[in-house]
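Have a look below at one chain only, the form predicted alone, in structure tokens format.
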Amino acid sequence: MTMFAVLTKFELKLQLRNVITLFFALAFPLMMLLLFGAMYGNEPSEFTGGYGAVDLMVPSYTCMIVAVTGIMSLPLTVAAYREQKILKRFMATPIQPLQILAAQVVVNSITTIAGIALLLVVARLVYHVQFLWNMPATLFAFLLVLACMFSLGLMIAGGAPNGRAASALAYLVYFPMLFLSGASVPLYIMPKSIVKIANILPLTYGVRLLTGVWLGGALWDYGRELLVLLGVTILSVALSIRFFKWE
């Protein structure tokens, strides 16, 4: 086994130790998916489209997911490590920092497949969730949305000063995204000027994506969406590599 697998198979576990990440990766979608398939059951609608609401809801809370593991939980581990001068410690072993950070990509990435797998599960086991996508372009869509989150929580992760200072960034940026950009409450009930504010937040054009490959759309129907995710990934791989310290 290589250095980088042990290291992997070791952050994993420290992961599973993670109650938080846990509840918020696995754990909470399925409540919100529970409690809104209760209320609103998932017969297609006029007012959804044609479709369930279950079904729209599964890509959101997707989103969701991914969200949680990207900007919550890949920077505010980082931080630690920095804090706790565990990533300067490496330096001097065969393990290189870079790998951590690595590891963190796989590992969180390991969390977000297992949380959406489960959401996939209970959706279509409790309210028949239709899947009608095009595999293709849904992969393509969800990769590009989990790069932009995680080049988010890199970038929260290399610009934050201390561990305090990222869980705040990591606040800030992640509570307005999780209520605001249609990952946990549907835009198309919210009032206009909400709307306004969720155009800024680059989680709500990875909803709008992924949700419209999920439901058959094709990926050049969505350029705009395409366009800010691409864009708020470069340039925060850009900051993460300009800004990011080591100790």
The other form holds:
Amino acid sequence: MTMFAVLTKFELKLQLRNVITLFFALAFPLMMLLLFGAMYGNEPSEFTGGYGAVDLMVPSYTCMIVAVTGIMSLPLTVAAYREQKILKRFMATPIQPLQILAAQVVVNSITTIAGIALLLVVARLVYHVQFLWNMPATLFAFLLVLACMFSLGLMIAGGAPNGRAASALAYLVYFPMLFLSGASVPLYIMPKSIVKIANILPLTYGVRLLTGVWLGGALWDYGRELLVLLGVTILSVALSIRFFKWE
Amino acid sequence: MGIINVSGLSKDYGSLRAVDNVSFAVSEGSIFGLLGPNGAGKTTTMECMIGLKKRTAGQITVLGLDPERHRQKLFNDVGVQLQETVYQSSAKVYELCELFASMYTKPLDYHSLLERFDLTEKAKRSVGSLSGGQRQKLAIVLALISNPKIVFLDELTTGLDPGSRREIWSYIKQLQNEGRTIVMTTHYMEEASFLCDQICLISQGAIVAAGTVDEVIAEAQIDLVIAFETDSDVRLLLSALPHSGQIVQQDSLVHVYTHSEQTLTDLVLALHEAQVAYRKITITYPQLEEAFLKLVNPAQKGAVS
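Form predicted together with its partner chain, following the form predicted alone:
Whole complex next, starting from this chain.
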């Protein structure tokens, strides 16, 4: 096996031992789905634009999973590695420092996909969710949301002066996005003032885009969402490259 | 020329000079110790030698290469243990070994390394369940996996109990016997005296003394102390001795300070001639610790480690 494959396998094993990440990426979205699914069912309704409530939950919870791996798991691990001087120790080996970050991105992507797969299977089996999606567009939207959240996470990890600051920043970015972007609680039940706040959160655009294409919409109907997500991704990557502290 | 040559090394952190014009050479197969109080610049000097820190000025060659420019290449021949590294507590010992083994072209068999460091039983345990001594042994195993010619050890025994510390010392001696060169930092003078062929004493980023342990002690010019007990007042008698410095007598206990061992012979002859009875005579040579304290003024602060 190549060095990168061994590193990724190693990091994956550690991720599988991280109960908190597994809970929030795999179990928590399912619990939400089953709880709110039991409350609202999946009957099409006027209030939800002619779709079932669970039909709308699936793309939202997908965004929730991406946010927890991208903005919590990824930056907290990387910040801890820097604080524990693990990054520095790896720099005293033939490994390229970027490979360590790449392995983290791969591992968290795998966790994300596992969480989403679980969500889709249960939603299908329990609530007979319809896959109305435009598959390539949905895949593209998912990858864009993933890139956006992961690059935000790397910016937090690289810019925070220490592990504690990284945690504080991650919570500060994660929780508003969890509750106010429509990822967990739908925005159509929120008052206008909250929607105003939601509009400054990048994940809100992710939820809108992914929900849109998930329900069969076309990508070009979401130009603003695409631009915001792409812009935040590019900005985060640029800031990460400029300010990432290995030590 | 040594296997490592450092000449005129300086390192600034902003306006603070952490290492100031340091030069030394490490000869192949030796154990070289960087000594100094906390914050003296030992770790910074070592990290410049490994290429983990960019130097402000000076030249460094390790195995003939510049560590800053050939970092990746050098790390096949250089093993490193960093003072502050805390490995992932949920990782298992063998998993870390496998990971490090995958990084090198010709790694040593980590099973035999674990065996040698008495960690075989711990191979499937998590790093978090290891004792402090076991973690340090694991750090050495990981530093050795590349089968390095040079091993850098940064305060390897800090925080260990005396038993574990001595166990680690014997391992370091073994590494030297295998022909490896060791560069270590420590602030334990007993450790440096036991292990190091050459030491370099750093204070506030600058070299205060360098050489063998005995040479550094000699440089500090500390008196030998001859002590004995007698029932007579010998102060007048002993003041006539050549070489001797201060003579202190408190009741029966006498201390004679001198910079020459010859004083012992002179003293015994003088006492014998004057028919003065004496007992419990001892001679105390200055240790590295006293030389360290004399050479390094501990009141001064301000540098970064």
